[in-house]
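A single chain, nothing else alongside it, follows as structure tokens in the form predicted on its own.
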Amino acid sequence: MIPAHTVQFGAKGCVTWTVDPVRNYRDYKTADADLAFAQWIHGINRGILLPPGLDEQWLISVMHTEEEALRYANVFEEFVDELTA
């Protein structure tokens, strides 16, 4: 099992690296570092550009086609795969 728990999954969302889920800045400070700048460095890795944190944030907007979404996500799929393989 991966601790990680999904925020919002949307135009908006992140993912933090807890256990638990984040209910307020105590909580989010419990985030995995190695497991945040991992997933951070495993996307840059392949051009997808997000803020550095102990949660990975994204924004997709209109300005997004629906293949540059699917990306991101197939992205991080692969991180989790990587992670439970």
Given for the second form:
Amino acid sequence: MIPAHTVQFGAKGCVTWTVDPVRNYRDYKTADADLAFAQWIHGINRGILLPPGLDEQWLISVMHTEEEALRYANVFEEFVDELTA
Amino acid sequence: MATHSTLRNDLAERAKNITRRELQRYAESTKGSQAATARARKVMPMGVPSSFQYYDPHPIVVRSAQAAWMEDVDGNRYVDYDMGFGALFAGHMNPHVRAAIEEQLGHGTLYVTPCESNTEVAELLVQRYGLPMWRFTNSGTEATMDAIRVARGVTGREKIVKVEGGYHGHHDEVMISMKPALDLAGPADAPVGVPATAGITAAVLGDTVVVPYNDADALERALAANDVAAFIVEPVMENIGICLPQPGYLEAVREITRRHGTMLIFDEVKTGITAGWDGATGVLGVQPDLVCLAKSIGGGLPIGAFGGTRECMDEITTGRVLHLGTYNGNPLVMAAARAVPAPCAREVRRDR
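To complete the pair, please output the form predicted together with its partner chain; the form predicted on its own was given just before.
Let us now look at the entire complex, which starts with that chain.
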């Protein structure tokens, strides 16, 4: 199992690299920063611009088309496939 | 059968291999950004205008942005999911916002005397947040700084409480325990305040008490002496990914702060309209005494705002608390702020 889950609130969301939901800062400190960086550098090389690291979120603006919104999901799937191959 | 730790080790090894390969690819495809950063380093610390904009191995240096896309100096194109740390819910150069800015450019950018759009934007915030009075600033940092000052004015108290791991801008009193090292941070249920930067005085450190998020009992203890002016908190923490409030937490926070005479400040700089038409305040149904906004209300231009109860904002009306700023409510930013809601409303209004 990959130690990760997604969280969404409104137009924002994030991948959190922990198995369990984060309830506070101490939970956040258990997240896997190496997996987060690997995913970020994999994504930016495929045209997915996200804030690096564990802190920030994705934002789907009112100008993202459905294809643009889903592009991140598709590249993320590629990353996970390689990670778990 | 593989053990849990074996699986984790396998993942770590594969992640390391991916990172090694992708760093090489990044170095080759962003040579222009690398050169631009090297040049910038000679005249700006870290080669960036804000330390948040630096990241390893080097940031991409951007030359243009439009809608959901950015292009860097090497010609690489990216779908932007960062969107100005969430400031660009309307998108890069939303046509409504762009038209409003271009129209205003024909009428001036700075009056330092009021314009009618100040009132129009404030009236819209009153409708959206249910707080009767607003003032404008130039950033979220200023909004939280001013809201805290108002809370101190109305309560006559000096201490504030913030959450461990919470970010509320870069003024001294909230640059404490932003991302503290755990060996300095004390016990989880009673964290020690840790300065996030050099330059924080002992007096400021002593006036800021730190509590864990999602722990109403810890807040109760922090407010017990009835000497705290304000509890400032993001209703949904967005400095550590996204950390949701546990059921009942914000309601307990509201009850505890009210009982102890402490002003409750919701920092909605990052949630705001990205959470919904009436922000996290409306979505979660807990009404604070003061709300701080910025980022997404400006459509990509620098803006902040804070609104409060009449009791709080009368501190400014009477002159007991001073709130100042040459660029506050300047007509260019107001034009953008007035234009943002229309293209966003269809996406976020629950009553549509």
